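To begin, one chain is listed below as structure tokens, in the form predicted on its own.
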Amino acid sequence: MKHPNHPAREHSSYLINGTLENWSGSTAAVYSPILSADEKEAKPIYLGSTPDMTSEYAMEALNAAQKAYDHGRGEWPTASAHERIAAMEKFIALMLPKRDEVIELLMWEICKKRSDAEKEFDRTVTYLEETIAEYKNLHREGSHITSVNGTLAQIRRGPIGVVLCLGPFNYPLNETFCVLLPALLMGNTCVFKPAKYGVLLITPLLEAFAESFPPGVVNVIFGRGRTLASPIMQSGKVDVLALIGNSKSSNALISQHPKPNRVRQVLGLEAKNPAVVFSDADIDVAVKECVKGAWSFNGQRCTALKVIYVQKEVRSKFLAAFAKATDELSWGSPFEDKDITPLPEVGKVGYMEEYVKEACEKGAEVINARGGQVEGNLFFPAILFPTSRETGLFREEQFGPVCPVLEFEDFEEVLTDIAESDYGQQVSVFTRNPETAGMCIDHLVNQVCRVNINASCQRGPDALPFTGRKDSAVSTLSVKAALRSFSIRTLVACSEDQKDLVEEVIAGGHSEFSSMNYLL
């Protein structure tokens, strides 16, 4: 596997209360999923280390965030829209020169192929720029006074408080910043702990955080989730939990808060997105989209297609084409932009093998010739058919390159599975028949939150709502929705006989909230 040499990055700083402090305690080693070319024994390549911080530092970071928020009276929550926008624009300007460095670390740490790593960085920057534009729209919407039944009211969105932000390993930059930065822009303060995998790639951006935001507004700590996140939640001082991960983690953290009803949850969780291929589908389109949907970044995406239903009449044709297209994928180094790259999580290859083994023991076969081949931390995508509903592969989110296929005759069978599933994010429907498409839309929009017609499941465009039902999400994330998810509507009201006083407040510029300043 070809890759450049990587000098170890021994990272020793963390950010609390606006100061980059040096860590001299124990550290956590960071290894790449890419194995060395050592002839005796291939080992994961050592990338460096990060601080393995203790709970005392977690509480120090939390206290800094709480002090900066100061019950909504701090410098940041009371800052003007211009000041918050300027801070965000400064952060973006400082982030851009780190592009190549972050992209390289994305490839080394989580083996995201180069083109996808570049896309993740660039998409994140675009998202932040669009978030600023939407923030201006929100501010403009609040820059007028309405009259309702003799009551004058001005409505704006305000911050909620202190946010604990925990990002995922599969999109450690994009998914994390798509919650962290909107939360900051709305006036909240944050404690941010990077994911276990994809941690070093955050380190080039610490100075940008320190230079862009006032002390305590954003605090970045490193270490184990249980060590850091648990005491933070147990303190009862967190107002928002922003987590991209799984429902078990979010439930465990929420249960530790002494007043869980006071915690706003912004969660992107697991999914088991199905594809449904009808007999009248364009098989070429269905295969192309299923290959992309099931195997992009090794299927390590919440939006990945994780189970495929095919109508009996076209099952053989679809499977043959799907297997052929899958086997044509390349595997190897992310630096060579291969389709399939090493799996970052320790033991993940073994998990994939267990899924295949159990499915085969219960009647399935690996359909594609290369399916299940292993080379180091590489696992070639495996298509399983016919898959029993009694297998873990059918019930669970596999989050990797194994995909079960089921045959159906009556769409009601598929509907029953989707309705009874613990998950409800998206579905892909493949058909050329308008009646079939219309029937699917009406049956599925109340089961999932996005129905894709002749296309794989996906998050974008980022202006569209991104959420899920059941165990798949809480709150909605998108350019528009994220700002709303991290804020609450607040209003100032009075009777019309107080009009003169309100006019004086506004005309004299006596209030940042009650103003009619219009952002351009």
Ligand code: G3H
Contents of the next structure:
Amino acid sequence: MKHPNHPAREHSSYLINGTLENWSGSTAAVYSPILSADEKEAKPIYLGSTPDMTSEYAMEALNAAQKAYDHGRGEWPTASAHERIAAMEKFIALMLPKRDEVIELLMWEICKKRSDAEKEFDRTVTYLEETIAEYKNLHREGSHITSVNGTLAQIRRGPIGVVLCLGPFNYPLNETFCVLLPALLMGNTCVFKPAKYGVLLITPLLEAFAESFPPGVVNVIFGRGRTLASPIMQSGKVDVLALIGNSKSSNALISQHPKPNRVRQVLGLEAKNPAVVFSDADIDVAVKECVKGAWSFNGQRCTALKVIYVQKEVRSKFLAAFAKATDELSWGSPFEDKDITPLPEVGKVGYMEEYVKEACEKGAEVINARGGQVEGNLFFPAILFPTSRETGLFREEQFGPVCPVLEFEDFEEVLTDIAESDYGQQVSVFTRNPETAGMCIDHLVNQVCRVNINASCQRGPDALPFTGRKDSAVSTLSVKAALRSFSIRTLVACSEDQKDLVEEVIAGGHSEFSSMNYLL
Ligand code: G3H
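Since the structure above is the form predicted on its own, I would like to see how the form predicted together with glyceraldehyde-3-phosphate (G3H) looks, so please show that one next.
Next comes the full complex, and the chain you just saw is listed first.
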């Protein structure tokens, strides 16, 4: 597999209380899912190491965040909107020159193909810029006084407190920063631990964090989730858990907090988005979208299509075309922008093989010729049909390049599955018939949070709300919604006879909250 040389990056700093400290304790080795070709026995390429920090340091980071928040009286939660925007703008400016470095590491660490890695970086920068614009809107909205039944009120959104931010390996930059930075902009303080994979790529940005935000506002620690996140939650000092991952981890963490009711949860979790291909669908469109939906980044997206239902009349036509289009995908190095790239999670190829094996034992066949081929950490996408409902592949989020297909005659069968599923993020419906489309919309909008018509499931455009029902999410994310998810409405109210006092507070510039200065 072709790839450039990689000088090992022994990263030894962490950020606590505004200072980049040097770590001299034990470290965790970072390997690429790409195997070296030059040795007899193929081995994962060594990329470097990061600090394997202890719980003591987790508590130090937490205390720094708590001190910076200071019960909402710290420098950051009370800073003016101008000051927070300036910090965020500085961060973006310092992030931009790191583009190439981060993209290289996205390819090395998680094997995101070049074009997708570039998209992840650029999309993140755009998201942050749009977040600033939306923050200004929010600030403007809060800069006026309403009168309700004789009560004057000024309503703004204020910070919540200390945020523990844990990101995912599949979008280690984008999904993490799309919660972390809005949380900071709203005046919260954070402890951030990068994901298990995709950790070195955060390191070029540590200085940007240190230089842009006041001490303690953002603290970045490295190590194992269990060692670092558990004691942080047990301390009871976390006000918001921002986690993109799965419900098992979020439930385990929330249950460790002595007062779980106090923790606001901003969670992007697992999903099992179905595609439903009706007999009147444009098969070319359905195939193109299912290939994109099921196999982009090897199916390692929460929004990936993870089960496909196809109506009996078009089942063989669809499957033949879907198998052909899938087999035309290229596999190999992310540096060469191949469609299918090595899987970063240790043991993942084996898990994919297990899914295929069980589905085949229960009556399915791999219907594409290249399906299930393995080379090192590469696993060629496998389409399984007919998949039994009694398989792990049908029930679980496979988060990889294996896709179960089921045939249906009556849409009611599909609806029953969707209603009984633990997940409720999105669905894709393929039909050319307006009546079918309309019927699907009405049946599905209360099951999932986005019904895609003749298109695969996806999060973007980022201005749209991204959320899910059941085990798929808590809270809503989007450029607008993230700012709301990380804040709480707070108001100042008085009866109209206090008008003169309020006017003096405003005119004298005696309160930042009650300032009427509009941000342009
Ligand atoms: O892994 C879940 C991501 O939020 C999906 O985003 O649909 O843009 O790939 P995407």
